[in-house]
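Consider the single chain below, provided in structure tokens and representing the form predicted on its own.
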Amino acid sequence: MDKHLLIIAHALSPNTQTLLKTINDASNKSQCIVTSLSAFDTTPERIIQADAVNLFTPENLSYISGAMKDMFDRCYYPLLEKKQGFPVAAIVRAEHDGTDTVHALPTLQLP
């Protein structure tokens, strides 16, 4: 059985969009079916078909974007007992070195 990514991004700038292709032409080379969706067209139905998720955003103000804070806030409660220990990584675009919205992101994790 095929297993399912999505990834999950924000990607408004010429920089951004250049590595979230990367980021899908790199997912597509692997065994899987690769689905990419931007934060504000991603759905908890969405996320509970795939098998896993990679989530993207630029660093704002030393946080996620708003639109994956967004897509949060929508999909959190939906998929709280759906998506138990669900493997999810994340991809942080940085001005400087990221380490607050690497930070946030745990206290965001999906469940």
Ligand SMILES: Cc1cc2nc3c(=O)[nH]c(=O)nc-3n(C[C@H](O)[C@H](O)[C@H](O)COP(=O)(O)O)c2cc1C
The other form holds:
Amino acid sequence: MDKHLLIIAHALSPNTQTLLKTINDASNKSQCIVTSLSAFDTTPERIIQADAVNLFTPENLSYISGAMKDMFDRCYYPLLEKKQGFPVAAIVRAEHDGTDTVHALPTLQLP
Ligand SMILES: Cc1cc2nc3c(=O)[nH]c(=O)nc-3n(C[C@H](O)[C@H](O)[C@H](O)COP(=O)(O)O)c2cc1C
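With the form predicted on its own in hand, show me what the form predicted together with this ligand looks like.
Now the full complex is given, and it begins with the chain already shown.
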């Protein structure tokens, strides 16, 4: 059975929109069923239905974007017991190097 990949993105600017389209197009060439949602539209139920998640966030103020933080605020506890060991990847778009955000991601207990 095909796996379901959920892309959760916050992409406001033209550059991040272009990058998100590239991520979607590349993912659609995989064997996965791919769904892409805005971080604001993402619910725990949508994540529970997925087999893997790809997070796409700009670095804002040395951290994940506010929209992505809002997603974690709403989804973290509802998923904590249900998605242990769940595959998660993250792509950070930054004006400088994104190091602070990349370093912060493990504190979100992503595998
Ligand atoms: C409020 C705000 C805070 C930002 N903070 C950072 C930052 O801490 N580090 C960084 O590298 N870029 C930062 N940026 C730049 C964004 O990461 C960048 O604009 C975003 O990745 C979109 O890329 P683009 O401007 O090329 O479309 C910030 C942008 C905004 C609007």
